[in-house]
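There is one chain below, alone, in structure tokens, taken in the form predicted alone.
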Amino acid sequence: MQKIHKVKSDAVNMRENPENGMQYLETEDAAAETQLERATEALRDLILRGTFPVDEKLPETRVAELLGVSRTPARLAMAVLEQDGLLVRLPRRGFRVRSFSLDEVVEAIEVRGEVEAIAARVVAERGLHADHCARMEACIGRAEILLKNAPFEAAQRRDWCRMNVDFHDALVTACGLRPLWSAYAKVNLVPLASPRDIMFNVARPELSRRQLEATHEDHARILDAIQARHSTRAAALVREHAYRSGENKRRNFPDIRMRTMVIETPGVALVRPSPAE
């Protein structure tokens, strides 16, 4: 397998003296941080795309080779992804790629729904700022246009994913609560739990279209409730919307295993059926 990309250091080599000594240290620190960020995101992408077997030890030398870095930044990147929940530390043996059950995915979506419900309640009580309102209305308008185009081809599917992310991000951003945004970002790290993680069932296009139409109707009702300052209703609609998303994942998952599903976002490689399925 070829290397994904070479992670290069942006450090500037300067002699340390009373005038530029601190600048030297700051530049090296910034370069190291940038290198780690690049290595972490590259490794995240590799893991989500199923490059490594789940629940097996992740070879540090292999990670360093694919990222084009030394073993130290590779090890640090793995430690970051352990904190994000994608890797599990092994006793004295490094890390393994974590697998997720479908139940865990659905639970994460429901938690995301609770976070978004708080945002909807707060925004409805305080009032929706015009900029955020325009952003959410634009998302609803984009969805209406996309639904008129049949069939849903790859370009339309990508546009729908972007629209869905924009709508949910706008809702959480509009409430202005930073801890809420942190919780929202954290739960979105679970594979298939983010608003971006939409599965389009090409084996059953009529089912896929009904799911998209229901999503569109949910968005319109949520925005209407917020604009009307009906905080309790807005929160309830968001929870129902999240529940529907989780049920869609359950309903579509068998088609994933039969490889008849089009996946617009990586992460499905880490998800396994729940024990009862």
Second form
There are 2 protein chains.
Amino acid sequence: MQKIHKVKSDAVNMRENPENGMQYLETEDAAAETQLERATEALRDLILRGTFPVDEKLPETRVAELLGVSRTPARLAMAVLEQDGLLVRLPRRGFRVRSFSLDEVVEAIEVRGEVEAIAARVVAERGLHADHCARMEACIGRAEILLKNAPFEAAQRRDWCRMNVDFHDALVTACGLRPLWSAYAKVNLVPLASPRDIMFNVARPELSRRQLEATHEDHARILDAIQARHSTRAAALVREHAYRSGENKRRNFPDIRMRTMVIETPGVALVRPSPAE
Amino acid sequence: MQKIHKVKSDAVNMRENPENGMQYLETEDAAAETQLERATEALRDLILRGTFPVDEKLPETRVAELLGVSRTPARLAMAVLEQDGLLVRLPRRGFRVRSFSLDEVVEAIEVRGEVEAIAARVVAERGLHADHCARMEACIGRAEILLKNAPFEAAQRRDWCRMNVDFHDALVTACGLRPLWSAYAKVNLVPLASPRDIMFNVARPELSRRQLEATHEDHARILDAIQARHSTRAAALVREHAYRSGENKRRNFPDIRMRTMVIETPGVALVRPSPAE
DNA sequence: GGATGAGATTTTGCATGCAAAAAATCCACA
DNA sequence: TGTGGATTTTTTGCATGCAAAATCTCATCC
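In place of the form predicted alone, the structure of the form predicted together with a further copy of the same chain is requested.
Everything in the complex follows now, all chains and molecules, and the chain you saw is the first one.
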């Protein structure tokens, strides 16, 4: 249940936001979403979408007006995104949009694989709690259903990404090491590195399909290994799963750039083909 | 070379900071340290020192006056420390100082060990670059010299911590995976979890000495394994090194609380004995 | 022609003001 | 004495103003 938060009626402090119809939404209970949070997510989205030229200065005035807020929350949001690694702070000159080399993306995926491998090993050693087991099995079920529909539409692509995120999140959550989750979350901030960032080749759906089937099989084997308490095997499978994902990214990236592939994956715009940083 | 940055002479905007003698220092070159950065570090220090009661609200007015800045940079600093996990944001009620269970600290050290183990394995596989090798050997040399002086004074304790940080940082740097460094840095933000956070038992120096010698030997063996390209052995040694560190923390913690040990280690004040979060 | 620098302009960083939300206080009444 | 509600006080969140720094402009000089 949601309701419209009342807007200040004061003439001076009025900050109606013409280009942003829905605004001041907050949940009934207590999670009063502050302007800063919305601004942060909106800005993150804009950056990942490639709204701003990479490696160039991003003036806070521009951000403020794009987001329809004053400079204060805009600046706050930029500070947050700096911590997330999307922006770089220049001493007394504001912020710059950070770019990432494809190599760095692949490295991030590799590291994510290592982190998840730790989780898999620990879970396999300590045993998988029923809740998490159910959650992972549900993911595998969802994948099976999705795979039945031959050509993936946009909605199904979204569903597949969600399923994938859910599976990987469940794995890391299941191991119960909170600091491991922070590390996982941190690495996922690199564009294209998170389990959410799957690239679909729409021009040649059979290629994507092959990758999805491989993913599905990986997931099933990983869960199987964990349930069988094969910790080393589980870790190795997870590592390989991530390795494959990294290789896919590297292979698919040129296609993206050449527009034979949908660019719905957020963050693509921030990634440079390959050369040094 | 440093110089005093000029202070605004405007009467209204004056913000002399009585309790903070040195101020407005900036390096000659270009790294103009902004007020926010100083505020952030100062606040981090205050929090880690236990200036504020844990799990209680921290009003931004208090922070602002303690730091001698206005509320704007104070709030900025608090936002940064929220990202670092030291503060928790309450929806519309500002921030709260976060506390950590001893279990979580030990978990963080365990995770750090895993991350460093990855680094060790990768470095051993790919080979250790001469620069990093020299840096790590230098650390081992420094440790040997320090260990010759029997009772550790405060200065030597500081030096030892620096040496330790240097060794561990060098290891993670050497592997060359930038995203691994982020994960490492993230985990190190948990109080008492970083290689800097060594607890010395001053009441019983022979205990600390034993631990230091063990650390020294670990370092030497780790470097040896890496140089010999024994990747699995290197990883195992690193893991064990961290495990030992975690156990030491757990064992030493009660002594700290009972004041038989110096509390110069930052962050001790944020750690609860053991119960749930 | 290209470098140089004085002045104008923009942009950043911070302090402050103000309204809404939260917390504290007080008071009436049982 | 304890409790509920209304009122006051405090605190948060944001917009804005202003000065210093950075950047740009353009005319001058070598």
